[in-house]
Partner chain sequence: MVSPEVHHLFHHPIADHSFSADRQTLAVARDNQVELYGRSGGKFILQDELKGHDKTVTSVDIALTTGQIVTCSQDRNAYVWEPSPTGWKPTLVLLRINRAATFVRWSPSEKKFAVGSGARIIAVCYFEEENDWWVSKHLKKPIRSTITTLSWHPNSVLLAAGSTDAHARVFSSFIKGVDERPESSVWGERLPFNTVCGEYLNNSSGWIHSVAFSPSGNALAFAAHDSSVTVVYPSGPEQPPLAVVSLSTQLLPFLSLIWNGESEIIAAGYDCEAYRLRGSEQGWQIVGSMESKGRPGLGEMREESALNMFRQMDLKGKGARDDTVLKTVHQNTVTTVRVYEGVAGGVRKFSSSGVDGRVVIWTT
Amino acid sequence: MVTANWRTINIDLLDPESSANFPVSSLLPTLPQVSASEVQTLSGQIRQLLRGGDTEGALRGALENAPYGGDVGAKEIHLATVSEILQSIKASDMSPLLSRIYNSENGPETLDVLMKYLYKGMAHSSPPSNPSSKMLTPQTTGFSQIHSRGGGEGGGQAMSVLLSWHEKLVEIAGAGSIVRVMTDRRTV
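Where the form is predicted on its own, the structure of this chain alone:
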């Protein structure tokens, strides 16, 4: 007589309606592949709108054409474009602009894409500009001397802009936007 330890049997595998038998790959829709050259072309068109003074059109164009199926290079180019747009819009224009986008067709989805770019921008760390700084090691005190002190258009300025946009976006779209971004499998 064969004895089986009934506590080690995975009964979910025996149930055909179990989530263990569900193909997880079907949760992610198929995304069209986007090359870096296509994103570069789109980036040029969006920057042209920005130079023409149409900040809302530039922001909408960038958010509605997010390269979900692009490679890392394409996504970095698009992130730089969105960051440039966000930094060019005045703080007093943020709330009215976000309200117009939110009240338009597909507005909440568009603002969710903006939230994705805000989080990606906050997580994005730029490489050091000084090539010799790559050889620096962290000090025994735990502090690193890689980043320079002082002013200029540094990471602190960009982070401040992203945090301002995040604050205004949560005011307009609500906290649900954060949850939707965190659970969406499509990345920008």
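C-alpha atoms forming the largest set that superposes within 1.5 Å between two forms make up the rigid core. Positions refer to the first chain, counted from 1. On a predicted model such as this, the values are computed, not experimentally measured, just so you know. What changes on going to the form predicted in complex with its partner chain:
- Superposed on the core, the two forms barely differ at residue 175: its CA moves less than 2 Å between the two forms.
- Core-superposed comparison between the two forms: the C-alpha position of residue 30 differs by less than 2 Å.
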Given for the second form:
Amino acid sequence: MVTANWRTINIDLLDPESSANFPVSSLLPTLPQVSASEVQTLSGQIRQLLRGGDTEGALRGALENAPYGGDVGAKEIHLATVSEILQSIKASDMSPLLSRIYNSENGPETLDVLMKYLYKGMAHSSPPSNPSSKMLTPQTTGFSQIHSRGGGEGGGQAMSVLLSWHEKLVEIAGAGSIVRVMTDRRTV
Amino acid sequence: MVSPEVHHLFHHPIADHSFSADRQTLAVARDNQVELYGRSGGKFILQDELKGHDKTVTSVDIALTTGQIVTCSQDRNAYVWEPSPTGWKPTLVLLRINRAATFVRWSPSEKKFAVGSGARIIAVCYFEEENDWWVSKHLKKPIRSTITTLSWHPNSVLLAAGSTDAHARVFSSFIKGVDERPESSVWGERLPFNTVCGEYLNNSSGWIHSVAFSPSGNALAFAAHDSSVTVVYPSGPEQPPLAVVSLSTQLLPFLSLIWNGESEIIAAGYDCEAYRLRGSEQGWQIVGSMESKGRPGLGEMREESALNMFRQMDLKGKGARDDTVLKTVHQNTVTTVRVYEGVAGGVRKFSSSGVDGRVVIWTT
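Just the form predicted on its own so far, so send over the form predicted in complex with its partner chain.
Up next: the whole complex, starting with the chain shown before.
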């Protein structure tokens, strides 16, 4: 004899008309699939630009080719690339650079992508391999990639870079940019 | 610039407001009831209350020629209120929905009205003479989520709807025996009930707060929660649109928008003020705010002297700068913008209401 707890049955799933049985993704435009290796190649090209001193070109390149359709791994690689670019730009160059991008074609959209990466960067927690720093400063968070690459660079510093970018970006792109990060289903 | 006419009715959110044709009566949705205000001199005085809904009233609309008032509420009902010698007489409308009714508007012909709901249904309602009853027909497909807003085309057949599934859609709500056969337009030629004449989504796919047909009905604008305004210019039935212009703003999202002529839109929302947008098929821009900044009589604009500052600190224990008052006329989110006085080819005055309990009449 089967006894079921009727109250725990999700009745919405039994109704074919219910929105619970409806994949939301089918309403949205399909995003092109991007593989991790493609993102890796792209990040190589962008680092090339960065080494050549073309920080604006590197940032634009990285933001205009955000791997919306990529898997978690691909997105991680691209986040590392973007944060590397952001760290290599001097604080005094941020505002002029952002206004140049904003006033170019598709500029507002490019800056919305940047805002997405800022929030993603801030959401990124400290790597579990580094528990001591987490114990000391539980509120600071950084990127796993930066930790391994940057050689002892603290998560707090990465965060302060993101926060100063955020401040400059809001001055130029406005609160609308933040709202779009929350609204947009194309995540980075 | 003429300063706006501000009516602070109460300290409570206004879900929706509507003026009668002579602009002497103002209907305001407040909590579970609709309050009717009459103009006397420069003020609006509470005259009557329409009680009948037992949940929050979400929308109210006064028909301009017949004077009938339609209301809808989260209690899943809609009422049509008619004036009678003994007061306003409500008639229940059979909506047949199992979720809250969210938005209601009379068609320009005033023979029909449409009710949006959380049941993924738009109920198009019309009066059936034989039964002496308002009945409804459902627009269902392909709506996937709550309808937040509706707008009628001037021909009273086409209906635009915005939804939380991020789509703005244009439907035919043609009802045999009620509507005259519409002339063919850019939206389509033959339009049986529930024909989907257009379905639009913007890039970041925020849910839709407001839709509006342009005065000619040949363009459709919608505001979404991604702080954008998108304007669609259709080219003809079954064809890709001539242009879809999307403007991402630096502001917080707009909740309501109206057209002023074919090349201007007035929109307001979470920024507590109305903005003017201008454009065409080539592109749209924000021109500026409708507020005249630095209006005399606003306390916080006053030059602060050191003496005054110290006096304030002494009296109130804080600095002179009192930042509890916004510099805008509305002190909270604007939820509804409506045409108050139209002229040929545009709007001379429009009204706005919001969470702060104010109804403001603006001159464009």
